[in-house]
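Just the one chain here, the form predicted on its own, laid out as structure tokens.
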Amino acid sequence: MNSAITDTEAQGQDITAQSGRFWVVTYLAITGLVLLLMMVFGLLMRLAQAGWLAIDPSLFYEIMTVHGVGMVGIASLGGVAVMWHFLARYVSLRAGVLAINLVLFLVGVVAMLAADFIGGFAAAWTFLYPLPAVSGSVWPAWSAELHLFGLLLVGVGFLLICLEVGRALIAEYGGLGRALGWHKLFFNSDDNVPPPAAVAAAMVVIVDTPALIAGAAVIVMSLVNLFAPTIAINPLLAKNLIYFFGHVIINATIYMAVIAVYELLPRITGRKWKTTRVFLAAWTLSTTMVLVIYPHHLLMDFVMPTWAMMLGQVLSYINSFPVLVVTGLGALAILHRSGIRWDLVSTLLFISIFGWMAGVVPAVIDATVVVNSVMHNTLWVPGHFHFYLLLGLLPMIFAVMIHLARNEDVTPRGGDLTAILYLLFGLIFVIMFLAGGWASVPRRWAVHLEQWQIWDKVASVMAAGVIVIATIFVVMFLARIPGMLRQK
């Protein structure tokens, strides 16, 4: 009888694993295709600013809106796929939630595309109140309503993912605190110490859940204002909610994707990534700080309380370093004298650590009030977030794509030159953003003066190179999908 039950449970686990793999592969396929589309949109904007392509300014801002919200959304989808794939080895996850999230995501995306390209909505990803309702007749109210409704659906889907991951972690470890390893950190208990993947996932659940709720709240408030304009919102409250939501969500994408580094580098080198008390302390500190440092986005809003500005600036200096240090040093320790033979996957993972660590530096510089006052509304800002997304987050996602396409075989197969070209093109591309910001070139301008266009022209060429290399990665993945789905 026990044997029969065991066999039945094993069969059920196999079915669940296969279902999870199907949705992970589907997520990554959609992520790859949409990433390429968003990259093309980004290239079109740079070509327009360079004077090499004529784009109507209204269309430019529609593309900018789609590019911004689309990149954040698809980065989140890819991050979920990476986190789910590796976390499912340690906890029991219900794959049906992935299906529900994807339906909500796709319906929301279609709604936003219709609102932006048909309705002309172009208020950027920030949709700052009262801009959605007061556009100067640039777009009709229905397009703002449809865009915000689509964004709400996407957010609800990701909230369901957080709740499911949180449920699974609590069921396995007895609470989110134990999933963060607090029993090991504070009491030095070795009872069911979570692996790095579970620690990172717990952090994501803790920070993403309130951020998604805050985002949903301000979206609903904006929708109410659109339908009933006499019901006003406090603009400062709305802006705080929006930037708390946006700041946490985009940071959480890389916290999900970094699980690939914790899982793949040990397999490649044959060494274990240990869950030490230092590691757990770093993740606990970052969990706390990422929730409270968003005011560094509001340093130019002089009506903000002084204490909030000070908190945003000071904690911005130290927020990223705990996790970055333990991840960077941990990776170096694993790689040191490991005899690793570099190939495409391992090189992409190493690039991702560099991109994440180096990309934080311009962000910290901009979080300084005296710098922020002259640099915040320049190309410096898109420079810093393109840095850690293009060279930090995306190489992690691409590495997982290639890893799965190779049936999770870690035997080196070359291809590292392709990754190095991606680094070269991407690094010069983001440096052009930063150089433009240093020269006080404003951001979010559809038309650039001739003396600004040197940065745009070099960036356009580099962006084209990035797209070519990224296409190679995505095609390598898409071509192996049938084999990945057959694998048990």
Given for the second form:
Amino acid sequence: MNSAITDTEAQGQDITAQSGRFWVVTYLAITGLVLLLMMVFGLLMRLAQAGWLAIDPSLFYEIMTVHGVGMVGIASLGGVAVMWHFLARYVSLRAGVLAINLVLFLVGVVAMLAADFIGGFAAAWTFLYPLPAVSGSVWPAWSAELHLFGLLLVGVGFLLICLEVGRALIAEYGGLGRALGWHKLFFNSDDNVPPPAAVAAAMVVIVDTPALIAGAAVIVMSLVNLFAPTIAINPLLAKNLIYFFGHVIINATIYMAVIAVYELLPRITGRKWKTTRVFLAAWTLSTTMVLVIYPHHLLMDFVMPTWAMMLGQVLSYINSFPVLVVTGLGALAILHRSGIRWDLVSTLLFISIFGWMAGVVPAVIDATVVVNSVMHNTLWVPGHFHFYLLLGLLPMIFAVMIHLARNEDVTPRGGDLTAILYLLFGLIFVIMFLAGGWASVPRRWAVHLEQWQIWDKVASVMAAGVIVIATIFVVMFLARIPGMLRQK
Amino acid sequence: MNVQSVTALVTTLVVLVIVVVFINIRRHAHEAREYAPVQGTAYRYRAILFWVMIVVGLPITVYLLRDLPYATAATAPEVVNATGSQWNWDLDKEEFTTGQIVEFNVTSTDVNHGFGLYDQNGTLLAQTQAMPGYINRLTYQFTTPGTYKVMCLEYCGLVHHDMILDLTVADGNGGSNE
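Got the form predicted on its own; any chance of the form predicted together with its partner chain too?
What follows is the entire complex, opening with the chain shown before.
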């Protein structure tokens, strides 16, 4: 903080901090509520697959589409809230961008809900060209156009967030390379070394900006094709754009949320998390890797160049290093024999590190081509992404919610039984997906063969448990909102 | 053991190791120690883990690149056109014999589909994408007689879950199908 700050500037910063807090709390409240609804949709899907609930396949696929895009949306919204909340103490952020993004987000969401549940659009969150336009006469073109337009609005909103965060980082550190700590990493300079929160935010800006632009491009191309069907797109190009966009966007949500680990574990344990050169090297490696490994989603597109597929596999293996070796081990070291008493916030963060580290394992293994041959597009795929989203990302967001509900007092209080139950229900739920993948059950099937349904039935029970616990966390947060907003 | 079982086993073992580490951290967290020696030990583990992953992991991943499904057969295979459409599979032939090397030329007339070849036990044997305007060539040699299925593995709309085709494979030695 600049010591030459005037009274007016200090007042301005207080107002900014206050309005930033208002939007962070609003973002987390919306994240919590939409999350619970999306979880219920997920439960309905598993119940249908279990044969316990009769849902028309057209409705199943609409629910599947809303669940996918809704979860990606709130993962991003919640991630932005966590990132903004902690980053704001290091750089000067303009809270007005949060307001603009939220408007675009909500309009986009309403558009997609109308397109999907009223229009019947059900091309999944991946909107893989040419499915939105070629539905076999199931949904009208207007529903595809409305859904894609809504998604475009949401994407533009997040792009504005990226640009604002990038601007703030550049203003504070002098450049994105400096925000990634390259002056420390390569030249061992200790001049204004960015804290972990800023390094993570820099990574997110650098990767999400091209990803959102690619996503916007393929959405606009799809819209052009919808309005003028004679203008076709190369489907392989479209698939590359979609999976580059999707892979980066969903990975970036964890990179935003993990800032909670870097910020809260030191406060809870009294031990520092320093920006070392190893830490910076890991984050620079992650930044590069996340941009180039999306071909691991296209390993079964045999027409892709073989070198791209081989790199997709090898780089996916290397991409596990920063998570497992640096962030995971670093978090465990901070906690090990730290003298802390486990409570809800510390246990949720502890679980989140486990979810992320363990969740990487089935993902990396599936990125092996010979494994992908028999596990791609089976339930193994939702198995691995639910592992690190349900058990990695969400506990990070819940931890911040509870932390804010406690007015940021890290003194341990109460038990952590709800967190342990969340882990147990969530882990068995995830294992049922992985078991389905082992059993070759295809993903995205509305109707399952009888021999697959045992996995679906156990998963349904576990999902219900997860929803109950998640509701407890969200209600704990919502109940304390008035107090949070009064805090400076 | 098939690929799926090896995958599940390796995943389980590695995740179990992670679980054991986490339980250990959990149990000892309240026993306060100075951070510097803890951090020193962590850095040593980190270095060991890093080098083990490099020395063991990288050769494994390079080794696993030796057997990719992208190459077409060296000896002249039987070429079978396999076309996905909303919502059925259309193959030049649906009866094969063991020992025959088949090259499925997979494409689509409309949206992306997934050509998933399953054996009689419901185990996925091989797959490739069916993309409009492209041909993905999947080479496979049936070794066991019986009824196989092609199931769609790329979400393609309303009847994605019912795009199933039976293939029969007879014993190539001239014996019975049993």
